[in-house]
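Here you get one chain, nothing else, as structure tokens; it is the form predicted on its own.
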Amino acid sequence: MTPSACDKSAFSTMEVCGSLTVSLREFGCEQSLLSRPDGSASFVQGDTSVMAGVYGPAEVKVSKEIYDRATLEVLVQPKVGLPSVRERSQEQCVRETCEASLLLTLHPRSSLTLILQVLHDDGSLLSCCLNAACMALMDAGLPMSCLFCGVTCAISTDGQIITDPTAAQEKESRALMTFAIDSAKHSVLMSSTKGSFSVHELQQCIAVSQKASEKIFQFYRDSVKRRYSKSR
């Protein structure tokens, strides 16, 4: 299967709940870069991109071992240095996220690893990582009970709601927050916030996240049907 050209879509904004809107930016994705993982894929949220890697279902240690279903590891590796806290945060959400649909009791003593590879980071980090670990575990060919996508949204001083924000736009506001969307219900199976936020700007933050997961699981499918209809 020779890899891929980058797929690319533009996304227009669309109303949401009367008066929020949804806008993302240009999305871009690659799978099969890599030789040696057993799916890759590299995702581009704008100017942020992240590459993923997975490798298994292999043998596990003995001391990782569950005996009932597959051990799930995330490694996220930053542009530069060594990964600090902010990492293993995101390495958790991004494994949360996986098991949560993933099948892993197909696969019981073994293992799976994901590595996350920051290429460049221009805000909605997390969401761009998320994305790229789902479209690295179809290029592995892993059985999921749905696929998954991250949305961000930042809420501004003045209490806009802005998705998928750059790094200035994540500077400036007073509330962070990120979900895995599932595919199938697109019900919520991971969140992370940060800042401060009432109840009702986060249950509108959940309700522009699942209306623009809409867009970027059509993304998906374009992208992996453009994939394959070259590969004929």
The other form holds:
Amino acid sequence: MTPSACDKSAFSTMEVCGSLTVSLREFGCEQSLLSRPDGSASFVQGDTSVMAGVYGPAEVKVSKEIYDRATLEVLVQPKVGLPSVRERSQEQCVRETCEASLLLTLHPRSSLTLILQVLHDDGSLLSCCLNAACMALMDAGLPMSCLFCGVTCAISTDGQIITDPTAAQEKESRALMTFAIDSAKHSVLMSSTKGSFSVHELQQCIAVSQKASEKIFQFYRDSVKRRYSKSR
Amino acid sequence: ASDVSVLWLPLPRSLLTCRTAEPLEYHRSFLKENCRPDGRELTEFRTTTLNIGSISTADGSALVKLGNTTIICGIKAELANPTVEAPGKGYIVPNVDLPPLCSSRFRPGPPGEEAQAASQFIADVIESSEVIKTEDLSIDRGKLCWVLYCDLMCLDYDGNILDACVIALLAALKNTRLPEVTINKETSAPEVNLEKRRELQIHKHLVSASFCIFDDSILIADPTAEEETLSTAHLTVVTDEDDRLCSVHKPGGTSLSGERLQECISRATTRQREIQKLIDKVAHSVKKAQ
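Form predicted together with the partner chain, following the form predicted on its own:
Complete assembly follows, chain above in first position.
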């Protein structure tokens, strides 16, 4: 299977509610780039880059098997060093998001392994991991009830909401939130926040993330359409 | 060939819902009546009891019981060199331990994913809320600072450990008394005076409220271990006394609508008032006894 060409979407700015701008960094993705995993994808958001590989459905250890569903295991490998406590918490977030959208009951007593390798971290890492995970699961052909995408919002010290922040913007922000939005109902599947914020700011960020997720889902659609129209 | 004839009698469902055989149906039959197997309302929290200062060898300690869930927190303060990135600040290192004692789910060995995710959650909550200004932990800029090791150990796992951990941590921090440290001008060595102690300045009064979602629509507060395993999503909201949110932690699971999230946040703010009163009452009574 020839790997599909890199799909780059132009830098996009949208006006939301007049005062909020939803601007995402240039993002791109490549699917089926690795030969051993059943599905693989690489997702790039600005300078942040994550590669995902999926193995499954495969045989599962008896101690880990669940009688009516597949067992999903997620491993996040940082760029430098061994996985630490921070990676475990990211793994928990990604795993439970994937479990909510995958149809695990179609593969009982099987295992699905999702490995995420961080190639470069320049901010919005968790959302890049979620996007790479979704593209890899699609590439593996695993049955899903909906797609999901990750969006990170940062609230700067002067109250402005920045979507898809860089590492420098994250450091200067007062609060940082990552949401996983599903494609069917555009509701929040996963929420992980840092810093303190008010309820109103939270609702604004959710609205902004839902708006930004539409752009990402359109990108998924275009990317997969291009890939399958080429390899005919 | 054996000749077996089976007579099948359709018995009414209500007589057949066995807690161990069909736990989901059992819980659903209660939720239909808007209550739970232990008699609580859907948004009711279990009885919380708090005991401060029980560990004499620790610099601060607290024991929390949230229903059956029991968490003990011990804080030890040690002297260390501050990090290069933040020379004027000390640091806090929380660690949540879920030993095999508390539940049959945990096996002996290195900490599992749940314990590590809980430790990261507590570390993020401490950092996000600035409950303690890390500048207060600095003794000599660039050379010496306090590092607080907060060990949270679960003694009995009956669901909702995150809430209990946050309460235990806050109560233990309120109870922590750091000894006075002076730097000897001639030898430039630190001198610790264990008799003279000062309290830590707690800036924010954090309380967390956990909920879980059942069947994508029903929201219940303070789930027990059984309810947690049967639920489809979990949500934890951490608020402080100014009604600012320090953390909205929803590690995946089924989606949550905006109105449900708002309900959770309002319930979390009422819970914050209750727990703040409890911790203040207990801390006050401990101070009076000293």
